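In the form predicted on its own, a lone chain appears below as structure tokens.
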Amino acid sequence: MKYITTIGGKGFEIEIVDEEHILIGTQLYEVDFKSVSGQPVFSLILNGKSHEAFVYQGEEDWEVLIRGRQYQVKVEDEREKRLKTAGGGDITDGEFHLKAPMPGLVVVVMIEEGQEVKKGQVMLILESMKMQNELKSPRDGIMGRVRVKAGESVEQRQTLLSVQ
């Protein structure tokens, strides 16, 4: 099965060859991807290199936190992508709710309600498992409600703030 994966506006064609191999473009990779204890924490071994990732379903796309950076990842199979393209593409309006990818401590909130934000701008820093993670705006917009403050503990999937 082939999938079109979009990260930061850049598309990648990914084909699952078998349980241990994927093809990204023309490059073949050996993979081992497993959930750790039924949590949204995954062990990823890619061509012999080990990585740890937090992966969970967001409001519209997948949220992936790896090496202290958070990514929004859209995954569509080929047929789904063709149907959307034929229908006029994606619409990116409405309110986006940023949710905590894992339990942690809010270190600093770097924006205020009503403030203009740009895509990729750091909105807050969340500390979890002794790592500080920058949570960024997925698009340009106006900061809606900020639901947390520095020093506050949050649970996984708790809504932190919204971008309009």
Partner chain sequence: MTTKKTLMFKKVLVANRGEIAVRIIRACRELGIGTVAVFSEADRHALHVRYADEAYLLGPAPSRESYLRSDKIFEVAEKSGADAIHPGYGFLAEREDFAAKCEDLGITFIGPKPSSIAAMGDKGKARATVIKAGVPVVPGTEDVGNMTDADLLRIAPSIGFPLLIKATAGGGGKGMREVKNLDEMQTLLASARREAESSFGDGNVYLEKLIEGARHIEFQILADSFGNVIHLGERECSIQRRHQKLLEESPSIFIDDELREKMGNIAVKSAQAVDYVNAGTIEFLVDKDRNFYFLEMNTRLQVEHPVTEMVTGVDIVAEQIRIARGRQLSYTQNQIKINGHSIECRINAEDPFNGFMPSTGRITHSLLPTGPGVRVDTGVYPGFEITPFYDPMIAKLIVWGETRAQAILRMRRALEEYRIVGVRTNIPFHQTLMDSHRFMGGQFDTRFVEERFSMEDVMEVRTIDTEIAAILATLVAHQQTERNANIVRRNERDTSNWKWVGRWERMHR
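Switching from the form predicted on its own: structure of the form predicted in complex with its partner chain?
What comes next is one chain alone, with no partners or other molecules.
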């Protein structure tokens, strides 16, 4: 199976040849790949080099935490990728729903419905673990529905607001 894997704009063509071999471009690598004690921690010996990483599925992409650095990785199989490209251009991102990353108390809501927001703009402050945490917009957009107000307690993963 052949995959197109992308990290920060850089693409890798990776072909799984068999259980012990992969091809990157035209380069053949010997791989020894194991999960450690049933956890999403993976040990990889690649041509003798020993690596270990925590690999898990993020909101959209795969997240790889390796030697203190975190990578967002998109993995698409070749067919899938080809179909998408043939389909023509980007799929629009649609609405983004901000969910509470943890239970907590809404301290202040800094935006209003219909307002324009920039990527990285603080939308809401949530207090949890004795800390005030700024929740930011992941992209430019227009504020959709705001479902909470200051002083309200929220549950983990409760939808707080939407960006269109």
